[in-house]
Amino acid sequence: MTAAVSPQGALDLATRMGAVLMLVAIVLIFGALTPGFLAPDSLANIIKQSSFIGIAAVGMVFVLLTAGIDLSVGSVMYLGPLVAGLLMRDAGVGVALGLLACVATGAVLGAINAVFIVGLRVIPFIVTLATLFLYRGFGTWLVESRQLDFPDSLRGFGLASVLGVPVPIVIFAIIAAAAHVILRHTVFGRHVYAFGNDPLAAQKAGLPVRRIQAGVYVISGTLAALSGFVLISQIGRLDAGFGEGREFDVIAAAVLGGASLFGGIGGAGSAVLGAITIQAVKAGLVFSGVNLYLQPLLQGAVILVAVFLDGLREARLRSLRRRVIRPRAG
């Protein structure tokens, strides 16, 4: 006797498979157009280049699960590594301490967002839009818009590998695995999902809703700063435009992977799938020789489809919630 699948479970399964099918379709289409796209080195490079967006997208998933938004991640990606770079240049600290300073800066910036969102109850969109400009403005003031060069030791870190796997991919995998464990196997993770599905019910149940909300923004800030550090370790220099506009890639990656803008749906796998999908589209357009000015248009179309499907999914969920379960006639 087969177990019945609930509509909610079927919808969640369809959503997860939809993200996977989208990625498979993109890879197959570009692979057919340009066979070099499917070369092992090309695919490995796509995963490596998606690592920094994926790390930030993991943090964004935590925020989206609570039906929030964090538009400041691009500026945090800039300011976190900037603080680390100044310490490495002026105080002579090593890569490890620089990394620690970077993620600590990200946690502080995320906490600032949380103070306004949770403590003062300002809409997340407004708060993080303001801090997007505030954090970047503070960073450009610190260096007066001058380029900051990092020591060679950081480049060595970014180009290193562990058992043949590039360090950026290793860090991405560790972060994604840790996020999966937190969300699926800890009390905090269950609270995040409960709050995202029904904030009022979570509050009535006695959950620490303010702590939950604050926590996800601290996590987002921390991982955004870490993602900036991972990217800068591959480039070796930071200018005033570093990380600019990356918040849109991060949000798009989370939504493309299956996280919902309406809260309560998503996971670490959403960030992984979405980040790789975003980078696969970018790489495929380059391999296919698509006009440089058309590439943002096509990328936007892919994101728009993901948002449209997310809207349909939320509408379906609302209709399921409105249904009245009638007792069977005895």
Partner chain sequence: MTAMLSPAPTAPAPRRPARRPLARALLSDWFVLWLSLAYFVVLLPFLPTLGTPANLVNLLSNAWPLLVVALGQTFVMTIGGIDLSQGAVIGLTSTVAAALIATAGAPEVLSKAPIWGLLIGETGGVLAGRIWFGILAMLIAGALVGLVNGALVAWLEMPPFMVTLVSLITVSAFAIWLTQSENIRNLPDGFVALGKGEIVSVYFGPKDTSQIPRRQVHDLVTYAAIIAVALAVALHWLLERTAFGRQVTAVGANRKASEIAGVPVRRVIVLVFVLSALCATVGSILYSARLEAGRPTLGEGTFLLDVIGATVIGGTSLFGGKGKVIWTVFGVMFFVLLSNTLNLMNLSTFHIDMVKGGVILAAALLDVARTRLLRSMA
Given for the second form:
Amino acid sequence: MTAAVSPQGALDLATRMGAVLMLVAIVLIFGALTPGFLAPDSLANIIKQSSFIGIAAVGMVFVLLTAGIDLSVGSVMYLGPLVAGLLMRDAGVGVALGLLACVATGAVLGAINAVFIVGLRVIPFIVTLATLFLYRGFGTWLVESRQLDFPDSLRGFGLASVLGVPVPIVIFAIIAAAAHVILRHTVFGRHVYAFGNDPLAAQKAGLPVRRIQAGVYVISGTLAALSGFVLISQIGRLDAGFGEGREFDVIAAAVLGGASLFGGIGGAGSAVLGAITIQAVKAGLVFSGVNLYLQPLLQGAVILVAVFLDGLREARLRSLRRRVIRPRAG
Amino acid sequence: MTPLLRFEGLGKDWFGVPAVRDLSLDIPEGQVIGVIGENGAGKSTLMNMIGGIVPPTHGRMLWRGQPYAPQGAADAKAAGIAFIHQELNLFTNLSVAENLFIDGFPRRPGLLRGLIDRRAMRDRAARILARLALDIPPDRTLDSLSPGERQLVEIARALHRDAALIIFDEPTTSLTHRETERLFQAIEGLRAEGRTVIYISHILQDVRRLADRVAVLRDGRLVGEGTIAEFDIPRMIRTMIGRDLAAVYPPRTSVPREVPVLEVQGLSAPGVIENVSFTVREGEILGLFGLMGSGRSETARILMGLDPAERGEARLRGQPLTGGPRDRVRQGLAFVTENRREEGLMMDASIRDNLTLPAIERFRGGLGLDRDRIADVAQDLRETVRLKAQDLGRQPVRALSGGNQQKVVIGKWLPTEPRLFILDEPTRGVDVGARSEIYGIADRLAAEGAGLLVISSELDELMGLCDRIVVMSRGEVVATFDRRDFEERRIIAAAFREATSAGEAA
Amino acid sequence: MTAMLSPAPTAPAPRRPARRPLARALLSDWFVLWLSLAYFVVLLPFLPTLGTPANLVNLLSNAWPLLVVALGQTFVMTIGGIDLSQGAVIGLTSTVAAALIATAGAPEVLSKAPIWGLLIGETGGVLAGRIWFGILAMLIAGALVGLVNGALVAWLEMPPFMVTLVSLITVSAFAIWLTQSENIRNLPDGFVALGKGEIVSVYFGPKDTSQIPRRQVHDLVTYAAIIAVALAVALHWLLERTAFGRQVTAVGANRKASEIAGVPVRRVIVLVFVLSALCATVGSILYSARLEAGRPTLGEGTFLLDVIGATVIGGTSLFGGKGKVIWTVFGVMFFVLLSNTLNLMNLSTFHIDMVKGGVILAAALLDVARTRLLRSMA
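To test you: the structure above is the form predicted alone. What is the structure of the form predicted together with the partner chain?
Up next: the whole complex, starting with the chain shown before.
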């Protein structure tokens, strides 16, 4: 019997530990550069702010596990809260119902993506690239590209805290925990992993591949809308450009945390870890007074490293998967 | 007593070419049926019909006396039929237990029934693994298992489903001796429980040892059937081959010269091939024979630069072969892969585009490509390989029959003027008429002084075509036969032997 | 178990020949041209301005730079990839060229930029007025981005959309950082002229006055037109009539088979991404000249949609192996016509974005349908 850790397991572990190490290194470097960065308040703030990208990144992990991609999350972040805001402003709906409307909108938008991807077999990135513009265009049309002010009750919700923990962190924690349970302990979750590992084998094994694939896009849409709501509930106002370009942050967070673009690898923890890392980089850049316009460049570089490492891992895996026909010597 | 499964006049045509014809056979319950036949004899088509992958075009099947017409894999599964294929349908990122229960996880009781009952899954997995005497912890992820262990996990998956009929398709090719033994015990255990097993294998000893009955297919027909007592190995081979070879194989028109074209010396790649050495001479057709998984195709891929070698070298006309496929094509190699759809052809591109791809850089004219010359060369190639096609410039390769597609794959190499052709399973999925033409092309290429390395799992093909045959087993060269020493039983015996040393390697 | 008791299935019936005419129209090289003309003719009665000479000339002048960029995208899609970074390349090269060749710098705008005093000062860029050096620098900068994209795709076998997505973010961030998001004006006259070029102008109207009012003269043949047409002809030749072009198509049709056939697959991939970036650079020259400024955000936002939409609707397959320059020419015409009519209908930009998003989806669906049709007809 072959002993100990497999090559893939070791690599997987290395990438996962790599993500942790990267986070630690980033925190320490910025901590050394700017003393204020390591203050408890500042660290707590990083975690609170990471909840926005983090919640959407949890959804993105589902999509990435199937080797898909969802570029429309930035627009869903905008359109979901927008529908909720219109209902709250014009129909006098409360925060709870508004939240429900927002999440339901996200689910519908995700389902539209799923129809094109699963039903009509168009490549995910083209579908979501098109809906990225469609959803935002629809949203700006609804409000004629004016900003939307939310009632104060919403900010009451967004700035509240439960047992001293701010609401955004509570929601992020609940979502991450739920995603972890779904991915690890439900049939659907395990099927997502199986599908991402080998879609053809999944089909042959009789798994409901269409439902699996559609499900992940609905989840991604739902969580993107929720993440938008969480941030809006802190700001109280929705601009026409809200969420624009956030899909990059979300994908980057998931990949930074160890989810693979090639499917089958990653978990809810990847989203948490990646979102906090991204936020730490952003906060650190602000803290150390790096030029405002240089910040996206450095963030892009961080993403590039993550994508590059993912590519290396995949190349290694491919070479390991080569057919072996005789027992190795020794 | 009604048989578990009965075929009545079953047949399947592929674009008018019959793959299985008029097959009637009973599979009695509780027995192990060995199904043997050469590649292309119709075994896989028959299995695909049972599995619901391919609908029959003639006849019908009866399952426990009821008409059985599966529309897909799910129907076959629902009926109680399980398949164990050579290529595994496993998920390397999941645990052994999860792989076993991927299509039916045990759930927790009561309110938590949305969740997988991991403890129950683990316990049941452990029990199933114990039945196969496998001491693998159910929680191990699959990528940490050896190929043999993975195969056994696949078998375990079929077992837990309580299938009434389990079909094994070449299950032992990647197993070690010990693992094979364990598998056989498991199959005997299945029979003792009253399950029915169809066992497809090229390894006739295994069939002798396991099967109660034997069914022999040839050219899509059932040519022999009976109890194992009636079929000793020589009779199995006779029944499998029994064809008039002379009609298919045109006589060789040239003799090999003494000049070596390809010299392979101690080529090794860990886990794949070990210390492989042989020589192909000018004008020689050298056969490379072996069972599935013996390292034949892997040797070809290494020669072509598609997979890396760790030790040893190969020389083409004295020059060491180095680099990737592009360099080796330039040095004079041509490779007709065993997998023409995935690796040989651009299916939606025109015949002409396919025919001129490898030598495209030779067609440079004054301003861009010399399109007249391309058209002329394509036309010449059509005649040289006797391609049956209407319009070379418009017709996509997809529209051609298998035999004509294969002629395109061979023909496209001719303008590069190769010194050595590697033909991997050149007649797979090709009808008898086109086969004969392909053999004729091979003979002409040799007559013009090229060396040919022909890889095949059909021994009679190699015996009809080749000057010498090198036999591989478990990644090693185990024997070499000259044409005058060709004798089926000796060659097959060499291929079946568990290799311990390089043997009579050339 | 119901399935088991159903009657044995019969062989699938041959395809209905009735579908053939429609199928042939869909698969024709000219399909999008007919579509554009039909669209034009149908809308003409409702939008009278559509057919005016001014509008037609405007249509063409919008088409040229887009065509240049889309030609590069056509090559990338033909190998089965996609290049999302073209817009960023446009922004970067526009900024770099302007910084180098501007004849004057405005300190109140640019003094905070990191390139101030380094590449550009109050007396202009270090290569002030030397247009050809500026263009050379643009091409080098563009080619470098393409080289990195191609190398990552070819050697690491990373998905092209991810690689180019990352370079889209980093390259455009870099361009914006260079000038702190400011535009660089004061381009040399010779450069600005590239965006005009009144080589052949036409006048529509009665010939009764000796003095033709300025506004009624329409530039028909501009430098942009000449550059775009020349590039289209050259790239058509490259794709259809050279060994390299056939290898590009082969890599997209079947990468594995191409590799075995001795095609230098990795080199082809790298070159195609370089070509795509170079096309974007040429597009950048035309756009910058027209704008009379270097702008780091020049190719941002929905420009990407126009390029991808025009290429895909033309008929180039997202799955690779099928692409033609002429298809893209028609695709660009359709897309420009579409934008133009939407503008004439007084729709807002977000409406237009929505329609474009929808058109991309429709184009992708059309591609799927075409592929299936082709397979079923074979």
